[in-house]
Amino acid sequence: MGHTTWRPSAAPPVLRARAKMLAEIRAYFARAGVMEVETPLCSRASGTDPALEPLRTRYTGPGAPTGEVLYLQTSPEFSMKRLIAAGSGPIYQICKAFRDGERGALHNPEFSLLEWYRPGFDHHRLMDEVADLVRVVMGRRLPLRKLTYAEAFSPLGIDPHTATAADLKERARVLGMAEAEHLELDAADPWLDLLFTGYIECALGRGDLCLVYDYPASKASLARVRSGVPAVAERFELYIDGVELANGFHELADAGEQQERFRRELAQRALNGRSLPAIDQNLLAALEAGLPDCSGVAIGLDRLLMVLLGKPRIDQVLAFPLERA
């Protein structure tokens, strides 16, 4: 009996739709005067996000006779910011990214990413451009809806900026979420994540492009934090048909603050038993040299294609997912 895993899991019309999508994206940025760039897939450093685990490889050769660990990028963000700091102007990249331990209906450990950076844009202006690009690729003008993170939680009667872990656990229990019965989490953030992904997310972007913004400051990641009551992260995410497609930031440019965030995230990774990658000193040096005021965003292209074609599983839009690679 012959093996069938040599066959692609995406049908030929899907492969043609992917090629069309990529061509339309490149044409869009050509019209907008945004330059396409390429940066390395492998690096000596990696992001420190506690929720992500990088894939690793090993280089042995000139300069590393005993071998050196290299990380496959979870996103091209750090390298692209270095280009922006060096004066590249607006740039975009279509590339592969890699994340260990992620496999499912919406996840493959190797996936396609579109990322771009706009000097002079705040996150609101970039949100509008994200919506414009997605409408062009989809070929229809879906209405745009913008919600603050707090407004997204309003159907639950919760203020995510002030709710305690006990408040959130009780709300999860009332909603019948199984996690509320067996998880003991002392911080609010994990409960916010559970409620958002388990209850709120699925209703977002039904018949529209839904952009959620002004996240709690604790969820800033690489975004600026705007002071106020409450302080909020100048960050946004795009949802269509209940699927998260994009994550964007008004980019943090303070090298000292970025270094402190890296240290906090490494401490959290240690508590979670995750690997401890080296901090990217080249990024910190670029921020120290001066990153122009800018905003950036990443869009998962496989997920975007899923939404365009109405496919429920990522395998249906990949030529060769993990099991066929």
The other form holds:
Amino acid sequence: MGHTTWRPSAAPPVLRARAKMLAEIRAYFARAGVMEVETPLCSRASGTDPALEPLRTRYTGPGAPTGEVLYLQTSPEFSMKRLIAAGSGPIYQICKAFRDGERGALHNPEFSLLEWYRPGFDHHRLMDEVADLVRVVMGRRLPLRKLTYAEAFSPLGIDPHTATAADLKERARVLGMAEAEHLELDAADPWLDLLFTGYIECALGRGDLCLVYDYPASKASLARVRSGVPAVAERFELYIDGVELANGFHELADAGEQQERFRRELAQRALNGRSLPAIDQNLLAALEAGLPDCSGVAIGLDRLLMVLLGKPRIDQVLAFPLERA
Amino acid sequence: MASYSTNEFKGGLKVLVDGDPCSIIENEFVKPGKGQAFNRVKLRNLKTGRVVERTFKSGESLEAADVVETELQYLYNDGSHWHFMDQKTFEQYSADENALGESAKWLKDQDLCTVTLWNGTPLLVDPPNFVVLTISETDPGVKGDTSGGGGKPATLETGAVVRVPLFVQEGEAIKVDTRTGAYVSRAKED
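Compare with the form predicted on its own: the form predicted together with its partner chain:
All chains and molecules follow, beginning with the one already shown.
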């Protein structure tokens, strides 16, 4: 094994396709007047998303004689919002993000992200731009299909905004998931994730660009919540060929609400036995100073390349996935 | 009892699911960007042979199944059970009909079989890939008779029925591939 792992797992044409994709993205944003930026990959604070585990490293030297923990970013979101709050105008970044514990056909713990922010855009306007960019990169005018999270669930006869964990467990059992009996999922959200990944996702984006939007408020993450019945998170995801490619938000700008979400997420992390990273006080200060109304989105570039080339495994588009790194 | 977390799942791992020993065939990591991670696993139930798909929460653990494959010598059948012996330890094992299945029809005493043991009890018995058995009954082949597609059925000493070429006669020993049930050749006299 050792003597073959020096070779890249992506074939030469794939490496060329990646270079071309990156050039097209940069040209697209140059035309659109969106500025490319760079922000730190290593920070003293990290996101608190209960479903994400950051990788950690350590800096020792001037300013930190006994060493300090630095988190490798799970996404560049917080730094980029600080730039927006500081008046940067529309910006994009192509960078690496890192997530511990994630490895599979669609996951590598280190992966490439394209993230961009549009002051003055709501999530619908940004969804249209996402579709436009993806069409340019794919060189194909795939039709656009938008459906709400609730509409995505309707084939299963589930209302994701009102269903309880018990309802969803029963639904999973009826759908033939024998293990529903034994799975210990403590809330409706993980049951929705189970049903979505098991029964819905694979049918999305077959022959079109499928954008799912307006998530249950409990899945808001960093999106603003629009009050109403039901209240919905102004969040969206892009699917092509059954693969989740992008996640976007009409960004939460309220510092108090953000602080409250940090607190709630850290409590959830403590319950799940996850690490408890420091809250990003710089982000809170930036929101306090004033984040312009904006929407932002991150696209997984490795997955976009997979879809572009019809490759089912992320290893086929990475020069050196985890095992060869 | 040892257990394996989802991070240790891989093809061939033997685990207990609903109390039954299973072998992992495929393990797929599934995770929404902002949500719960799962492992979607294909398993073969080693008792029934059936393939099932199960989803586990990533980080969950399954108890390890004490399943080992070992080579045992077939001794005899007492009418309801088949008896085997470990040639090194001389320990004896008895297997029931479920463990034998189709394998029963190939077994002749002294044969070395691959036996899958679960907690020390035979779960599966695989006969040797090739066995030599004597034909106890077959029609005398008539040259030029093509009605059987160039062959004829022959009943072997163990009761198994295989198709043999017309020139093979009763009382002869033949070599059979137990994986396909196909005649290979006449056994060389030695």
